[in-house]
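A single chain comes next, written as structure tokens; it is the form predicted on its own.
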Amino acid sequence: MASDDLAALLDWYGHMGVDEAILDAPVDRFRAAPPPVRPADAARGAAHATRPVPGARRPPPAGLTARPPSPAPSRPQARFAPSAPDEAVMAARAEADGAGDLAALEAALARFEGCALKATARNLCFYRGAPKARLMLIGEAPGRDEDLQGKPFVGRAGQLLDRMLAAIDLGEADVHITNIVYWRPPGNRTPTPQEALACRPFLERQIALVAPEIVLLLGGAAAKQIFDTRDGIMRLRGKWRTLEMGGRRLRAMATLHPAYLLRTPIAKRHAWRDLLAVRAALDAGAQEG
């Protein structure tokens, strides 16, 4: 295979979520452990194994020691058993409400075992940016680069987001960036409603601690979850809404996700209008303050 073809294949693997080769066959980490083998079944299997099989390799002659077979790789087990949806939300609420600052909230998330995404992710991706910010950006979920580094929006989409913010004179020190879920979904799929609900109490507490004036939702998955709607992102984007979340009353707007803009550059003009509206709202709030 040519080097260019190999590089293209590896790039495709990365976008599909393949970032580590462990076994020849895929592993279901949520599959229950196999039932124990009964003694009678084990004896029956041993007797069957001692029968000569036509064409089978003969044992080594006397005086020679056969090389022992390599042990079969053990099946990785899930690190925890995910809770039922209602129990997970209740446990998340109890953990989140007891967090007095972002460090305590991150520690509570690290202990939390009610979201199944934690079993397949490498790292918790909490936030990046300022602990207190007038503008809070909420995306969908961590991707491969985010999972490796333990921070949201650090891959290609995150780099584009930084350039978009710089275009309206905002840097990482001026904003607080997070997602509706804190662990990478396998294969970069969209988080399920149950996964987002399990993380929702932590997100609400995070908003209360960051105390933003404006929330900008990045992409359809985040907008649908936060606004509790089925409308598509093109119908939702660019419109101000009042959001009551984290014990606060906020101005909120949805815009296109940077990953979508990478695939559809022509849509950047829509995102630019949304960013200008956010910049104008921040400026108006600063004058009022």
The other form holds:
Amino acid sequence: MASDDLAALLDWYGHMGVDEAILDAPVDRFRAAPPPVRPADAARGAAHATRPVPGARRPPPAGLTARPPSPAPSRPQARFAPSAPDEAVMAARAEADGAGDLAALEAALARFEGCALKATARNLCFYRGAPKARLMLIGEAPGRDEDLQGKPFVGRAGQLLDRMLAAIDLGEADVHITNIVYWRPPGNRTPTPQEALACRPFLERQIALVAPEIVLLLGGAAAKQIFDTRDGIMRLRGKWRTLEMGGRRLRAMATLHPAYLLRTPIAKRHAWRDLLAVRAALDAGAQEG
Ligand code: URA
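The structure above corresponds to the form predicted on its own; please give the structure of the form predicted together with uracil (URA) next.
Whole complex next, starting from this chain.
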């Protein structure tokens, strides 16, 4: 490969979030395991191996080394069927609804093959904080630090989130923090609606198990997905809504994402107003207002 092509490939990897080697040898995670060999085929294959096949590649003459024959070009099969989102959602619901506690729900997520993000992520990021909490925070998707540590909001945005929560007298033991998807999207892109929908039954079950009174949605992607709207975050933020999710009626509000606040510190005053509203609702017992 020419050095320009190689540089372009590495650049593209960087943009896709492939920014470090995990193993010594590459692994093609999209390649399906070879289909099991039936005994009859194996026997036929052995017979072929001993008989020269007309037109088949001959072994090189002694003294010459040949490159190992490349495998016949075949279309790589995805482990995840991108064309069957409904099946993924149905499988997710069946798995999620059977989970009696958060540990069972995490185990079900670890088994789940219906969200394509799992193929490129290193770790499942389930939740951080208390298993039961009056306040549940839901963000967009794990990033690089979260993928490495297997926990939501542990990078710079998460550290700012912790400081914001501390400002209204809440610590990790008081809240339950998660995302609308449980695996890092490549290159930190926004999760697609299909990816979020495949994870949604797990999120609904998580809400049922955590039993929060208030849900705070962090950023436009989470707010649009959960409120099922195309409105932008500036229009959505700071307003209470009633949410029916996980068999519960909850008070929910959207606010600005801490990663956005890192880039746009002047917007912190809006987030501060939202957090004060959350604090007041917690103090008032989260009755509907
Ligand atoms: N941004 C998110 O939305 N979630 C995380 O877990 C980290 C960053």
